[in-house]
Every structure is written in C-alpha cells, then in structure tokens.
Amino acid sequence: MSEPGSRRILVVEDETLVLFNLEDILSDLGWEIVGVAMRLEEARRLAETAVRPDVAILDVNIGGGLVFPAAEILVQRGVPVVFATGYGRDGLPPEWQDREVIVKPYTQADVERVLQPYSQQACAAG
C-alpha cells in the first residue's frame, strides 16, 4: 500500500542503462515505481495487473516490437501514458500523437517537466 500523496509510476524500457538512469531520476523526483518491464510480454502483463499507476513511461520500441498493445491496456484502465522515443512525437502513429513524449536521450529536467501535471494530480488525490 502506498502512502497518501505518493506518486506511482509504471516503466517500460528495454535498455538496462537507460532503465537504471530513469529509475534514479524517478526516485530523486519522489516517484514510487510499481512495475518495470523490459520485454513486451511483461509490459502487457503489468499493464493489466500492476497496482494502478498515476502515469506510465513507455519506451516505444521494446526489443524490436512496439509498446502500443500495452499502452492500449493502460489507457483502458484510465492510466495516462508518456512515450519515450528517439524519434519524437512525429515518430508515433497518428492515434498516439496527442500523448506526452520525452525524447531520448532525456535529462532529469525533461522527465520532471513531463511528469509535473501527473505529480500534482497524484498529490491532490492523495
């Protein structure tokens, strides 16, 4: 059980060093990671079963596959998704281009900026 006002996040990232860096960034920003997936099948499973996060950061390309099946599950659960990609918003299919994007390589400031609205919502709900 998370503390009132805690901010929960799900992360999908298949590159170990990028994942470790993102975990450190999220910890520094006060986010509780409720699940991490490095493979598409894990991402789909966590999207369905993880404690409902306040937001999810999803690497678009996971081991040569695309993360959109997991994104669809999360959106159906009412979870906002943020895509991490080196291609920017224009690299997303049209139906996903209205979502937040952090462009790789990103900094802590980039992650903080994109998560700021969700951080405020999570704290208000707690």
Contents of the next structure:
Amino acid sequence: MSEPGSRRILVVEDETLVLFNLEDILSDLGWEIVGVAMRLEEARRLAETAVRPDVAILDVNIGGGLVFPAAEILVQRGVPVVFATGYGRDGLPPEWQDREVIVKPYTQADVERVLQPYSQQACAAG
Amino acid sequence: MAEVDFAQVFQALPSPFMILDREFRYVAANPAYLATTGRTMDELRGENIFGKFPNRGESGRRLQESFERVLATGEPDTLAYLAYPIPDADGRMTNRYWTAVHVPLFGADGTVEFVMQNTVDVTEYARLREAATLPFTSLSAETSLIERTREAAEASANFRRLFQQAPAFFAVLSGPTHIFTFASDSYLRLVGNREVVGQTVAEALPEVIDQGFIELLDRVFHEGYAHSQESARVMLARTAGRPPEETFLDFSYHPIRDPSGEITGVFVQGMDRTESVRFAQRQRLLIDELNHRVKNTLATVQSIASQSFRSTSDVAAAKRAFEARLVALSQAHNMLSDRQWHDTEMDRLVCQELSIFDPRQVRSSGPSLRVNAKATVALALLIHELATNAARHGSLSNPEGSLAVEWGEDAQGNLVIDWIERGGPPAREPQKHGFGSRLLHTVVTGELGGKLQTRFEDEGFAAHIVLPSGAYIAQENSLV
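Previous: the form predicted alone; requested now: the form predicted in complex with its partner chain:
Following is the full complex, with the preceding chain placed first.
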C-alpha cells in the first residue's frame, strides 16, 4: 500500500556519492526524481522552474552555503520540504525547525519514514 | 668669567623654595615662598616649620615623613599632592593644595645637613577640577587615596605602577553621574585611549548609553549593591574614530563608601575577555564543522559501500573495490589535513592515485595549481574510478598502453583536465552506465558545475574536463 506510484520529488545534495545513495533509495521506494541540484544557484533555479514536486529533500549545507533561499521558494510554491543534515534539527535556524529532518547518514528506512505522509497523501488523493 | 651668585639665583627663582635644617627649622626662603605663605623671612627664620604651620592631621605626618626620608636616605622625595591648610594674612586657616619636592643638601662630612623644599601651590588647579566636576569631599578622598597608593609604591616596589599597568582594568567613578577620576592604562586601551578622566561615563563613552551599563551604575551608586558579570557583551569603540566593536568583558562594580558609610562612587574592575570568547566561539564553530564533516564522510562511506555491493554477485571483488575507494577517500583527507583542510596541489592529487602504476606507462603534467577541499575530495574519487577503469578495461590493462593526465588553466580561469589513454584495447561506449561513468558525469557536471566530453576511440578512452573557477579555487578563511 505504501507504493507511491508517480509521486514526484526534488533533491538538493552537493556531494556526488551521498546523492547516488539518496537517488538509489528514492528509486527503490518508487519516487520519480523530477530535479536534482548540486549547487546553490542551480537549487534556486530548480526550485522556481521545476514541475511542481510533491516534496523536496534538501541538504542544508551546499558547498559552504545554505539551502534556505531555495527552501523559501519551494515553500512559497506550496512544496513541503524535508531537510537532510549532519547537525540534526538543532542545526536548523529557528524558523525552519518545525520541518521534517533526516540526519546524515540516513538509511532507506529513515527516508521512507520521513516521506510517508506525502506517499499516503498520494493514496488518499488517488 | 663672571661668577654666578647662587644666593641671588635662589632669591630670583619664580617658584617657592625654602631650606630647613635637620630640626626642620627655617634656614632660608625665597621671596616666592614668602609671597605664597604670606610671611616675612624674619617671621620664619629659626622657627620650626611644624610650629609655624601646625598640622596634626595626615598631611602634617606625611610632610614630616617625607623630610625624614630625605634625611635618612639622602635621596630626593616628592609629595605629588598634599592638602596643607595655612593661615592667611588675616589669621584664618585656608585649605591649600601643594606639590612638594624635597632635595637633600649635603654638608662637608657627606651627611645631609639641610633639606631644600620646592613647592608648587596647586590649589587653583584643584579648585578648578573641584568646581568643574567633583564634589569637594570626593576629590579629597580620591586624591588622598591616590597619594597613599603612590607613597605605598615608593615603599613597596612600584606597587602603583603595577596597579596602573595591570592586565586587569580598573577605574574609579565619582558621584551620581559617574565621573571618571581614575582609569588604569588597560582601561584606557579598552576604550581606545579616549580622555575619560574628568568626564561622566555618558560623556566619555556615549556608545554605552543604550546598553544598560549606566542604569547598572545608578543602581550600584544608589542601592549600594555590588554587581559582577562574566563575558558580558558590550559594543565599545576600541579605536578612536572607528565604529564600536563587539567586546566581551568580565567586570564588577563595587560601591565606594566614605568613612560615614555614604556612597561616593563606584569602583570598576575587570578583564577584557574578547580574545577568549572569540576563541571559544571559533572552537564551537570548528566542532560544528567537524561534526558536519564526519557526518558527511559517514554518509559518503555509506554510499560507497552501497554502490560497491549494490549490483554484484562477486562479493570478494566488491569488497576489494570498496576498500580501494575508501583508501582513495582517506588519501584525499590526508592531503587536506596536511594543509589545514584548505586546499591541495593538483600535482599531488593526481600523482597520489597514479603512483601504483608503472611510471613508464603513466605521465602527468601541469602547472602548480591549488584546488579547494570540496574539489579535492570529488576529484580524488573521480581519478580513482578513472584509474581503476583504465587498469581493468582501458590502456593500463595492456603493458604497452599508456596514460597521460594533463591539466592547466585556460584564459577564463577554468581548470582544464585531459585524461588520455592510448595503446590499450579499442574503447567502446558502454551500453550500461556503471558506477565509474555515473561518478565521472555527476562530479564534473553536477557537483563541480563543469563540462565533460568523453571520447571512446580505437586508440583508447579520453576525457576532457573543464571546471569553472568558482568550483575549485580555494577561498581564504573558508571552512568548507
């Protein structure tokens, strides 16, 4: 029942290998990756232009910068965001602390759990 | 040559001079002294100074002690500030303030025969300060405090100098408006060497007005409690004419009471903790950064494991591949660690990975060029995959084959890397993209935002990589 079908996800992650792992996990979980950004300016551009995803997983620290400007754009578009970070929730600024967080290194089960609400939404809607 | 008449010089000196014998009896006094004291020489000659100007208080005692020090040591002695009331012409006692220098005059046998005193009447100066800034009582309390400290200094190894020059800072504030009456050298350094003495805290340090310190001083002054604080943040102009800077202080305010118990001022002492607070902040940042790196590295290792074991049935080969990738990652970390995690030399980055091959088969060349930490890790893993691939399927699988790695900077500041394999089996574009080609493509075009051209030719495989300057140039003071 947790098969989300064609639910769409956007990913921001600046490290190639960590991205591979996440891509593999997401594809194993049946998500369609509609956009991948590895650098900040690309993340902002994608946040504005990508076909509206159902959820986005955002690495917080992108090449020494922070992903929040892109997160802001997504939230304004009504896209729920999930942060991936080595710091945990405490590493987030107060205005973002109410968001879902997966702590690096995360497992497939962690990703599945955090995306569960958006997968279930698919079933309810579908 | 004309002789100088020193008696005449003595008479002509514009400031007051007088000479006492060992019994403190007047031997001589110049007209300036007589004018200042309002006496004639006939009135003074042979009279004991303490009989003529009696003072049973502290000032009298200090004056006598100073004379006695000169007699005992044969060294000059100075009283920087002495309150000594003398009767005026009408016989009324008036308060006067003096600075007095006492000099020994030696007899023929080498012992001190007389003491010569030069006094300067600083009453007007004292009154001026008094009128300008201070209630009279706090001035005299302050001056006697400083004077006593000064005399203690002469008796005990430059104590006041230590106080004045102590690394901790001290200041004395007088009256309800907190007028500076003393500030140590370190206090003055703290406030950019501004002229604070004689001014209120609000006048001297206007930037602190809205930071709550004056309200605190008011409470200490009016309520008599002592206040202390650690690592308090205050914005202070540390250099004259520059905007206030973030400063951290350990400090305390203590009420100063006169003998009747009335609060006359506030004693300020403290230490500038800015350096240590900054150090602690930086350490916190570094620990956060370390945590970030460790977590990211763990995530990378996790991914290397999952990629290595993902699509293979040959567990032994997967284990070897996994270990070799870990070693490549570890070597990249070693290179970065040697350079404070700032950057590495392209030369070292390339040679490190290629050193396992026969040097007759491998050639690398390029200018001295530094790449930042992120590009170091990414390129180390990329070069490892390319080299592994060359050894397994490419030119280095053949003893006659060769590999050339060349790098350089183009006119736009891009880092250009050419990987050219020759003499191996003909290269063919793979039907299915494995981990190596996925890594090559993602690192170059994704992570580093560059351009990649690959050529699969009969002569062998070649890759042309162009990385924009923003992706590889080390930035000063960047932690990442």
